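Shown next as structure tokens: one chain only, the form predicted alone.
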Amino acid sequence: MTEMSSLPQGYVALLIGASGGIGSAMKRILRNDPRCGDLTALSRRDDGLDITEEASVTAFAEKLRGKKFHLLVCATGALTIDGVGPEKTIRQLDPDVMAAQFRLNAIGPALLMKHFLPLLHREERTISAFLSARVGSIGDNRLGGWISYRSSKAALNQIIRTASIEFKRTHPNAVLVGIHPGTVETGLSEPFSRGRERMRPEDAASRMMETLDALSNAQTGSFVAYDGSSIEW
């Protein structure tokens, strides 16, 4: 069983993309966590919460505008949008396309960290984790590729690590990361993971959250894989 142990007795959890892969196995895990005195769990899917539209984000924040959370855990992103894939060459470079791809995997968070941060404990420890991706390090870009997709995850991890400044003036206990899954056995992953090894989401998600609960708080804007190595930028 994982426990969230650095973080209060009776803690506070919000998860974003609870439908998902990752996100429904994040969900039995805080669930089942003993620890885990309330579980707000938002989806596009079941409850209509788009992170895309900032009346959507607004909307839910305020509902919640009441409780005090410990822990946030945003686990949204897409590889692959209305059917469109990662190009293989900049030759294949569509704005559009592009465009979408800012909007769920950088605007999106965006929105997230503006409304649902400041709902954050003030005094307590708390977390936030916003799942990135490996392939938006620009220092450990080799294969090329994929340019949409790697400059929108490397532009939610430049939001993380400057939010995580600010937050941190008016939430001194708090910990803000982006973290990198690891290849999951996911919707997402199913097309281009072809020859690689695979982690269930179970075993993904409670690798995430063994991760988060050792981070220290001089960790915050930091960007993380899921067995807790440091990922450069």
Ligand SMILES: NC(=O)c1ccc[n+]([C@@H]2O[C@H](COP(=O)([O-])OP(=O)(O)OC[C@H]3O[C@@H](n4cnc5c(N)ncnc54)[C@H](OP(=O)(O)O)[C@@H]3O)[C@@H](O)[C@H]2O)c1
Second form
Amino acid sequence: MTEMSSLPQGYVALLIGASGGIGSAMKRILRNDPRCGDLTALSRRDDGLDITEEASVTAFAEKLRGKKFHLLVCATGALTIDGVGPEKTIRQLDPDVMAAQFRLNAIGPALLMKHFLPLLHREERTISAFLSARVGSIGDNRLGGWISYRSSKAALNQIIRTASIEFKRTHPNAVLVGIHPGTVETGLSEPFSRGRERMRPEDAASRMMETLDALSNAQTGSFVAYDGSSIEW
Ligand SMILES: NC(=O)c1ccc[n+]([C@@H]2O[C@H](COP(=O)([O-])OP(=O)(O)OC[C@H]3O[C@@H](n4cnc5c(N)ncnc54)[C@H](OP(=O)(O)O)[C@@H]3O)[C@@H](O)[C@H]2O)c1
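The block above covers the form predicted alone; next, return the form predicted together with the ligand.
Now the complete complex, all chains and molecules, led by this one.
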């Protein structure tokens, strides 16, 4: 059993993207955490929350107004959108496909920050985590390829960093990070998994929760991996 022991007993959690491979494993973990007093788990499929539509995000934020969340996890994202997967070369770049990647992987999470960060507890410790990807690291990019997905995640990382600086001024006990889940057995990684070792979603999710639980306030605005190691920008 994974317990978020750094958060207050009875902590209030919000999970977005709860229908995904990683999101549904996180949902199971949070449901089984005896310290979690209240879990709101939302998805596009089951609840109609589309993070690329601001009206959809504001409607849900409105419904949740009054709650004081301690934990916010965003597990949304895609590598293949409308059947189009990542580019092997810049020659395959299509501006509409690239815009769709940015819309979902960068702008969607930014909208969630805009409308859901104000719902976090102001005085008590809070943890907000956005699922990013190691391939979004510019410093770690040695293979090239996947230009739209990589750059959308790099943009997400900058959005996380920027929002964390502003947020800590009003919420000194808040930790806001980007987290890489590892290579995980989900629909997202399935078409690219040949010859690659993948973690079970349950293992990735529980390792991420343990890593998040152990983060100090000073680590807000950082980019970490599921195992607690830090990733260069
Ligand atoms: N799996 C890996 O190996 C891996 C590696 C590195 C990073 N990641 C990152 O980890 C995160 C989760 O990935 P996963 O492997 O769990 O993928 P997944 O199984 O495909 O789940 C993706 C989730 O994103 C949601 N989503 C997609 N478009 C949305 C939209 N417009 N509005 C709201 N929700 C939307 C899906 O909701 P619906 O069910 O409604 O479609 C689903 O809940 C992603 O950010 C991904 O980039 C994964």
